[in-house]
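In structure tokens, the next block holds one chain alone, the form predicted alone.
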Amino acid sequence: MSENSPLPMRNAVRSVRDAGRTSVLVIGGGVNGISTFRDLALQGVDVVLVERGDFAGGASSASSHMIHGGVRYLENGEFRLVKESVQERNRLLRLAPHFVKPLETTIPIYSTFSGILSAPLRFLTHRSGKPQERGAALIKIGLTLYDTFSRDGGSVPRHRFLGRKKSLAELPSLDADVKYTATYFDASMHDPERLALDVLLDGLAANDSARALNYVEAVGRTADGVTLRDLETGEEFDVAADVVVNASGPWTDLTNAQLGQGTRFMGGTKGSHIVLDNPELLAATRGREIFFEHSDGRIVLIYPLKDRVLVGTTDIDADPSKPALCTEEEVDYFFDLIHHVFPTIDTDREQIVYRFAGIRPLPRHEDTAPGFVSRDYRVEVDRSQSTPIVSLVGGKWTTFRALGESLSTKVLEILGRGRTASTADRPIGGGRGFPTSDAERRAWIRAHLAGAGDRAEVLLARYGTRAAEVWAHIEQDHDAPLADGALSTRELAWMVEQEHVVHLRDVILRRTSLAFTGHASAQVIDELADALADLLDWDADRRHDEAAQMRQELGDRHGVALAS
């Protein structure tokens, strides 16, 4: 892209290149610095986000798709996080319903008073010690307890108990040798990367002075503020700032390296998932999340999403300058966990579409065991310059509106700042007026996508009421089906002017569902490349290397093998 592009991506570069300060400048573009910066600019700061990578491309890409209250955080005592969780999951299922979904989770449960003992133990010293199961009189105190943060003024239901005949009915290919089920409700997030957009599209659209840049990276630290680097064009420049806030996730030791401290803060956990295309498994969950302890005492689950079952997850320490794989060893791992649940249900590696890992942004931990690691945050503020620098420490999905809004707060109370506006009640972009009835669903595609036929459906999926201002952009000129029809060339277009699409793995991988799913297909990508080169304006060089970075990346990073 030259310096010329017409890529709103490229204006915004240089619009901070040439204003050369900004008040805050956030580093990270994951979902909780996108909240940060939401959050900020709401307010009315002059406000600056930069991300190395695509925006959500980090951990926010890897996580497990859920909008969970954490009932297993009881456990570690993390009272005040279960509150939090809870109630931002409940606001979540209002303010973003067209990505955030009731999910029913059963817990399959094999004994009755198993760990009632060792639990206490646990509790107070947060190490697994041997691993032992979690029996029912143990996770019935818990529920009990989860029921009391949950519920939401009773909108959503208690737990429920079964015995083994009743749970073998409700779920007849659950291994016969279970004493009981817990069933429970939790959310799902089945579109992670884009509810991050929309997060990240209301920030811009509520402040003018508002600034989202991806692929510019900080790289070093001057007396008042950031030396940025345009990673497209290898331009590097410099920002001043009144404040600096690292939002990095667990590259936040990193960053700060950048900047010149020498910090210790994180101890990230490797998490990693495979995507199935396996039709009696999915068949077997009955649309419910299967989550469960393994005889190794780590957390797992295997819930449907889009056709496809989510098996996941692991939790080993991570090194962070190190790219983070789903190795063999785990998908042996998950093969394992899923026939101990479901035994008669065969599974192979023939039947994985994707596999997917990320580092979680936890604390430093030592010799705490990985899964009783605080999941919650806290804020550490650097003054020893004359720009603060904050760092973001821990951090997860289901709280990023909270946590945004915390970070943010501090931040004002370093500029001096008072606050002006609340996201506590505010809609997240396509959830704005989402049909949430069969009903009201038939009408608003009548009102809003009319002409739209097959393809309305999958817009509101894709959009939410977004979708309205996407459909009046394709009606505007001619267009064709790209991707089998997932995709057209007119919404590709408005991905690239509206949603800050650089590279083709931000279409395939960000954009869309198509890698998730195990549709990008070497036809597919050749197809996206040819339609972008057009769009972003690149000769065939540009071209052929987009594609073979793409194949390579889906090979070495997702496990998608694909013909050359």
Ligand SMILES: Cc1cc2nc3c(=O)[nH]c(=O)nc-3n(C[C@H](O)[C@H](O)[C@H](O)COP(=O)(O)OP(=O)(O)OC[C@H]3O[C@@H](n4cnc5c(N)ncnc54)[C@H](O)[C@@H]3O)c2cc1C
Given for the second form:
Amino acid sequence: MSENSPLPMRNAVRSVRDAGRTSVLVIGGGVNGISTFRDLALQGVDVVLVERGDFAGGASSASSHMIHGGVRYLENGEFRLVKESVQERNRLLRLAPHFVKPLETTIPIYSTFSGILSAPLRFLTHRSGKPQERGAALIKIGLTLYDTFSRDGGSVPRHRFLGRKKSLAELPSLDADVKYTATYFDASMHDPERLALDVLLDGLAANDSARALNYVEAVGRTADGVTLRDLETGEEFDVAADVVVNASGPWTDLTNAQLGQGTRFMGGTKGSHIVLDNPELLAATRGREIFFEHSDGRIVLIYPLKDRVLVGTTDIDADPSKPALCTEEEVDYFFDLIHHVFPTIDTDREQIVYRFAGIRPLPRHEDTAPGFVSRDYRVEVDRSQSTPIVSLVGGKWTTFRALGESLSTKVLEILGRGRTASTADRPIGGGRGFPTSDAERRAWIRAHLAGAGDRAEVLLARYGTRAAEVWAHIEQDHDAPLADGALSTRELAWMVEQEHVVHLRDVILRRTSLAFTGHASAQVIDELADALADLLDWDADRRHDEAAQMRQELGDRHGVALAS
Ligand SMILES: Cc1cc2nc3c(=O)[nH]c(=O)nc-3n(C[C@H](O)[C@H](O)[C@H](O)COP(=O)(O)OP(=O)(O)OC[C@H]3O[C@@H](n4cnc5c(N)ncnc54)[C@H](O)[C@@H]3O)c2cc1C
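Starting from the form predicted alone above, please write out the structure of the form predicted together with this ligand.
Then the entire complex follows, led off by the chain already shown.
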């Protein structure tokens, strides 16, 4: 790569290399590293974040897309976590309403008392062998407790319990053997990768000395900092830091090993999902998440999202040094559980438009069954060398804001600095001034997206109120549709200039939902590769490699078979 790279990010890499030092270096650009980065940037701290892949491309891209209190963690006695999670859920509904939406959730229940005897044992011991099926009585107790944590001064409705007849009237495709349903509210997250990007962009906007680099890996330790490798050019350079934050999720121990620290903090478990194009199943959910337990006692979900149905998840001990893949056995398991709840609805592999899997960054759990490992997070500080390393252990999507605040507070303590700004009431990215009622929405579109026609809704959904800046950019020059109108040349140029796009896969997998919804056809890949080649000055070989790598990644990691 030339010294005057056309990629803005490469220039940013050069500026970090040339500066050679920062106050805080955050390793890992998943949502938790990004949230910590934003919080530190807001305090005026000189901070650099490095991510070896694309932002939010690790565990943060593999979630069930739920911002939830975690009703079932009550059973593990994790009251602190549940309380913080519901508070953060309610907060994100306000601060990021463009991506976090209320989600009516229904649990179908087949027995009255099952599981209730084993629950107190779990409260006491935090461990379990095989999970037990949870009956109506236990779920009722759990949801009553959840209501007390969850209601946000009454703005979140209480749960409701219905008997068989009323349940089937509301959800007629449910298994007719259902005894009750319990329905409550949580929240869904529509574009996790875009939400993470919004948090990152807010951090960058907050502070000129804050810099974030994707495709840059931390590969070693120096006397006063870390050696970084630019994975685009292969170039290595050292950056000195007062504090290093290791927020590399399931890879935290592996990163510490690269930094010369032997830690055994992590014990991640793999979870997979499939995305189905099945209109009958989509209709059967009636817009709700169906959240239930399979006969093996594991919690699973069937969930409408972007006109598709998301089905997950599994919980299997995993080795983070190997790629996490959704296996054929897991697909059989998912089909089995769909039939358990909706026995008359047909499913087959042809309906799967996308598969994905990731490793949860859970703490090491020895003899606790994967489904019952603590989902709470903690911070470990190593001061054995002149630059302390602060490692994050655990941390869900739901609690990213609170976690970023608490990790940043720990770093400020080490730096001997105070807190000067709070994220508690700060809207996130395109959630700022986001119109929530239909009337507000129409008025906002008239005021900011006049002339955008049918694209107005797409832009508002993709960027929140940032759509106004995107549209102003699109309007400045000739624009042509891409990907059957899902994108356009000027919008792609915006993503390249403003959203840290380095590879074709960043656009197809994370800046848009093209892959998630099954719209990443061979033709779309070629079209976008051509458009990016123009924007990023790729030669014919690079353009060819980008398209080939995209097809391979879709096939190997996401079960999408495309003709080459
Ligand atoms: C199957 C599944 C379902 C889930 N469902 C939910 C849910 O519904 N709701 C919820 O709240 N949570 C959910 N979670 C949990 C949540 O997704 C994760 O806990 C969260 O995203 C973790 O974010 P993170 O930033 O800590 O880690 P990650 O997102 O994994 O980020 C760590 C980053 O560090 C980078 N990295 C690693 N080593 C290096 C290095 N040496 N140099 C530079 N970068 C490096 C990686 O590339 C990675 O991007 C789920 C997780 C999984 C796997």
